[in-house]
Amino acid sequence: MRSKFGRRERLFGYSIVFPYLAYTAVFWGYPFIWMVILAFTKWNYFSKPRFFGIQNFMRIFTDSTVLRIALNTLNFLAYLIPMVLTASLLFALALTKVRFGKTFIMLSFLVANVSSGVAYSLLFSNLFAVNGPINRLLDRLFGITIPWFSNPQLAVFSICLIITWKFIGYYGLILYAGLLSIPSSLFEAAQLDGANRSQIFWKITLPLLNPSLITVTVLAVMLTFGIFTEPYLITGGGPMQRTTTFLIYMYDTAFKRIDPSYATTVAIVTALTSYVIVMLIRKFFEKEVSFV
């Protein structure tokens, strides 16, 4: 079949496509192939990779640290999902009430999202320190101090609080866009029918905001599986390994224990687990929304 494009057009098309294909092959294809090779081999950076079969995968089932981290991740999810959803929704609802300076407020909250993880981790570790300003204030007002990072559950809670602070602007804008997409005529019709604010919120706003809420939930789940900077810098994975995450374990396994093959296997299993959880959330909670 003869092409309808001339030689010059075809060359132009290839010149556009080739850089993308080359980029994909170098930065996505090669790492992916190398990841698969590592998962089925034994390598220590210095010797040649040795075929190891599925022993790296079998090791995960007998690794007590992986089980501990899986429980930690569930613990993080139990705190982080309600916190980010509630804070982001309140932020989005507040934005709908603001008349002046809305752009400035949105940009102010987004600054946290683009801030250096190292910088704000150090900042919060000082704020929540045993002799930090928050504990000094609590001691002066109520005569108590809170072990923010030395108690296992409080350490998880504190880290989730920091992450929520970072992402409240980003997730809040997603929900704000969802709120703006709901036709105001629906609220007006509900008010004419005598619905109060609570009924409008629970019966109209939340159900129609489902796609945005699911988007934020999915992003938060993926974020939870990728937590690294905050616990690594603030608690070092402690106390009692309660804030050790999959990324911290992968990093330590690959670079401190010199076992990149097993670290890669843990990464693959972690990615598959987060994917399954995301698909389950979409299957059971995602609803099709129509404004017609």
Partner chain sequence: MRREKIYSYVVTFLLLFLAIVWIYPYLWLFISSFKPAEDIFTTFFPKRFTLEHYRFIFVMADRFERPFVRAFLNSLFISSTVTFSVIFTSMLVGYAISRIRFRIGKFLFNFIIYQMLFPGFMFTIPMFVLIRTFGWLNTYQALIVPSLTSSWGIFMFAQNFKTIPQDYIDAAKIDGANNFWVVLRVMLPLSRSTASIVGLFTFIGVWDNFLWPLMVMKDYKKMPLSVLLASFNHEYASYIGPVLAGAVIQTVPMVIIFLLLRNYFLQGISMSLR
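The structure above corresponds to the form predicted on its own; please provide the structure of the form predicted in complex with the partner chain.
Here you get just the chain by itself.
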């Protein structure tokens, strides 16, 4: 019976796969080839692309803006990764203890995640404005106002803060699912053996949560390398270029400085860098976990 249907089935398969391959060739293959061409040429959208060797790549190493952006990205990572990891871990741990209202809590934290990048950037830039509601409240309570987006370090921190606001629910639930997958017999056995709460946390919960923690870290690293909307709309890359990210630089290079070749090179190098960091995280922190 299978052979009777087999030929017709394969025919059906080809009639799906070939249009798909044709589409992919145009909208994935062609840009892919152009990406390689752009990286090794110099072009201004109009003339013929001129072969440029590896000069685009060499330029990255001498470009002071790229250095500034690399430091900015490290700065973002230094705030965002600890903030996001701790907060979403605490959220996940707390969620296992919740007695009632769990759905309401999960939904409130998750609804932040579906906020549109543009809308929430505008929302927070007004909420945290110099004379905005948050500063008015701080002024009334403590007599201080905080220049959330105009001090260089604070601007980076504030952007990390609102990204944390957006992603706690999402990452927290990944960790929560990880926590639930740890068999409760392990905790009971440890309790019988007389382990206290912090021993259980450091010796059992945290090591067994490793896969989910790595997933969240990797997602957050990739997120950091792709930051665009928030600084573009809130700070415009300033103050003193401190919130300029790779994508803002790519956009400016391609459209304000009319240099698509160099912009593409920046994008390639950014992708490679994020890839290397992810590999390093995997290599040094990922542990095989099995529940025996």
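These figures come from a predicted structure and were not determined experimentally. The term rigid core refers to the maximal set of C-alpha atoms that superpose within 1.5 Å between the two forms. Positions refer to the first chain, counted from 1.
Superpose on the rigid core, then tell me if the C-alpha of Phe284 is displaced by 2 angstroms or more between these two forms.
For Phe284, whose C-alpha is compared between these two forms after core superposition, the shift is less than 2 Å.
Please check if Leu272 moves between these two forms, taking a CA shift of 2 Å or more relative to the superposed core as movement.
No; that C-alpha moves by less than 2 Å between these two forms.
Thr24 CA shift between these two forms in angstrom, with the core used for superposition:
After core superposition, the C-alpha of Thr24 moves 3.0 Å between these two forms.
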